[in-house]
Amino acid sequence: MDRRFKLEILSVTSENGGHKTFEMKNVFDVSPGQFFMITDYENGEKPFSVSRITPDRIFFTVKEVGSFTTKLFEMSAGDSVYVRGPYGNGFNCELLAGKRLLFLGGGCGTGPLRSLAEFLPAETEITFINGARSKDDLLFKDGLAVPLSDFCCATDDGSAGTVGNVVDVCKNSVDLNSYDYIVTSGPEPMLCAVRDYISSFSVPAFYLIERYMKCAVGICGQCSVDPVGVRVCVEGPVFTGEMLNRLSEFGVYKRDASGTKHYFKGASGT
């Protein structure tokens, strides 16, 4: 869908020092894991995943990281933005419904997992491990709007919840083989750590990843990932573990708006 909709911001909720959630009217057929492009026609256009879906409302939980989000954070209820989408390959809700699931979220990546947790039927058993660098980065620390089998928080610096990251929690207290699927979303180094840890287990996993996007419809190739050339905006942003293992770029480098490679700390090329 390439038509832009002018949507009024119905409410703005401060989640912590660096994140806000924007509520808008839901006029779309959207699934958890999909994303939208949002613009104010003055400060550019950026992609945002949906952090909650109800029949009449959609929510975007946004981290302030640059000029566009800084301007967005200055907006309040009654202001309007332009939205196009939804785009991308979201989570397979039919496959996951009614299963035993382990959710591993990190930072702003927790948003799409919340939308999925609240979207799945009540008989689905979900353990949700919610991680962040510190309490100031931690989202939804008080849980979600639906019952979960278990919910815990972890921070790298120990300022909230368990000390450590989501992989540390898994190593210390989680039997991965007791789950049907693992679903994870967060910063790329975290996703790589999850992939590496669960590789010795037989549990299938789904990963929601991010890449710089321009068009969101698969034309510009800006978000293509080496060496397969999958486009995150079309074939992703949700990928199976099998596909992720074919992407040699993942966890090594990502590209900016000019296409320049930026290597992650500790990766080859740094």
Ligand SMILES: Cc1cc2nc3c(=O)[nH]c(=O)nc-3n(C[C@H](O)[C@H](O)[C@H](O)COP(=O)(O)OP(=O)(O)OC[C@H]3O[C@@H](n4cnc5c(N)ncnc54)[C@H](O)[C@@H]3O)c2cc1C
Second form
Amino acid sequence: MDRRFKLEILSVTSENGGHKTFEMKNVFDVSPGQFFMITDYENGEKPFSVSRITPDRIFFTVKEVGSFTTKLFEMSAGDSVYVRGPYGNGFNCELLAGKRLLFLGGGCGTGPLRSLAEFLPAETEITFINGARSKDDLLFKDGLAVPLSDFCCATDDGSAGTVGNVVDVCKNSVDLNSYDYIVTSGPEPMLCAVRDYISSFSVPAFYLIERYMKCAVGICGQCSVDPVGVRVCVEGPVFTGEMLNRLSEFGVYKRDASGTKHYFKGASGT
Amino acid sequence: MEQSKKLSSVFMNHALANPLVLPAGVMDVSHGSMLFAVENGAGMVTMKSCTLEPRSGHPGPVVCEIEGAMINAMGLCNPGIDRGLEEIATFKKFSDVPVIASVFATNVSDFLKLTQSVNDSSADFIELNLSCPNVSSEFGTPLSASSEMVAEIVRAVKSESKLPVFAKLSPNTHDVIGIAREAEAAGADALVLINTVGPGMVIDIDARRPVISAKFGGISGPAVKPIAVKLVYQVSGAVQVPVIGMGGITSGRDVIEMLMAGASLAGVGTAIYYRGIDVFAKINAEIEEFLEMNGIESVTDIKRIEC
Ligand SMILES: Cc1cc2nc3c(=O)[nH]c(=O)nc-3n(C[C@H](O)[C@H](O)[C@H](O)COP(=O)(O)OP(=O)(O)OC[C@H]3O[C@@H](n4cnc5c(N)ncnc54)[C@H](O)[C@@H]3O)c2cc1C
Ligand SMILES: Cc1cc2nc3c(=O)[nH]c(=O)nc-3n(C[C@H](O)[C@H](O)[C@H](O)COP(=O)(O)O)c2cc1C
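Just the form predicted on its own so far, so send over the form predicted in complex with this ligand.
Up next: the whole complex, starting with the chain shown before.
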């Protein structure tokens, strides 16, 4: 049953790049890549991925972009929000466990990758390439709660880690063929660059994508991706590379609250 | 999709693979979402009700599941009629399944403008949403609460429309049968019922706030089915035009029940929440099973019960 839980914010941590991480009690059966709908009953109800899962806690890492997130940023430990979920397919943890994985993350997209990295069993070999515009935007730059085979950062301006974006790092210093799977999450232009670059390799990939979401239970159709119509809230938010290649809207446009298309910069409407 | 002839029919000169219709507002704001329903077995689809101008709809929360039902107040979000009709055109590049263009307005002249746009589109039918309960704070009582209004709008649209005209009726009035008769007399080619019931209200007792941001929302899903069956039964007994029956249909047996109440086709909306997007294929298989077990040749042989 689609129940909303009143959850107290237990802690708020400021992160780089104007992000904040909110800690709440874990009263759910949730896995990495899934998301929740959070409301304050005043500023809308919005989807957020879990960025860390422990047996008794869940964490959300949020960027302030508009009315709801601004309200959330004003909240502190002791305040409450109303949460329903988890929703979406999440990552296929069974498949990924124990494999050699390349994680490519950018912006708040690194949140769900962190939860996955920390969730998978220790024998999983993970290379985590974490990208941002500059040092001050870089999330989780001090690494994660678990040791990884490799954790490296890339910034566009070179102020931390390697100069360039995650794809540049891949081109210069990563042998894609030595991985079983690529898992990527971040802003859509970054995901497109990843898709384009890895298309000449045969490593299967998983992409976590976002679309404007309303009901989150698969009936309103707002987050369907053309032309297949798969719903980010039910069939997603994690899609295989094969499915992504069938979603011709990906990287080209996304729909707003009315369903009107908005084209990404550089993409043209036809 | 491979389907048996037992489920097919001809509805107003359109060949349908099966009697299941995706209703307005459920998974149909884009060509992709409508194609996904067809891929999963819908026989006909409706595009989300479009207004002249785009609408973002109400802020969230817009839905809430309750025992046996769903309550929603999306707030008629839609990209506006021009873009909505582009979605239908794109849909038609991929599929030849018939499409109903649902339109919403609050007065005759806007309904006429919408009709002119739909005339020049690739839609197969036009449906007048006379019954959205979720914008009443904005627009007042649903239009289908007044039989004069319904008659006036249907008559005006009918005189302008190149396409068959469907009138979608509200269950939330005292005289649904009278309104249905008026709509038929005014020229409606088919009636669609029911829209959502209520509206209703759910309070989050922890927050001491209504769950739905618009306070009230229309109720759909299994709990409203007896109301839908009763109204379809009464209306189909009172008019000659076909009735598309919907409201809580979730299984093949529910479809048979709706056909026995007098419907020609059956809408399947909220059931997507309960049984997944492939609910259409599941229901089609269940209808076939019922036909098989009862030695019935075709779903079109199931008629309104005499009682
Ligand atoms: C599956 C999923 C997981 C997400 N996970 C995270 C996360 O972990 N951390 C995080 O910071 N953000 C995440 N987002 C994005 C987050 O939902 C939006 O930033 C948030 O909805 C903005 O709300 P607002 O009122 O502050 O901004 P608004 O003023 O409403 O809008 C600002 C921007 O956010 C986008 N947006 C607004 N509402 C939605 C919505 N309901 N669904 C999707 N996008 C929206 C708009 O397109 C716009 O570009 C996720 C989105 C999805 C779909
Ligand atoms: C989320 C949602 C949005 C809806 N939007 C519309 C709409 O825009 N126009 C309309 O005529 N009916 C709308 N309806 C009503 C449905 O078309 C249908 O009449 C009703 O839900 C009953 O069928 P069901 O129980 O199978 O969902 C909507 C219903 C739901 C659940």
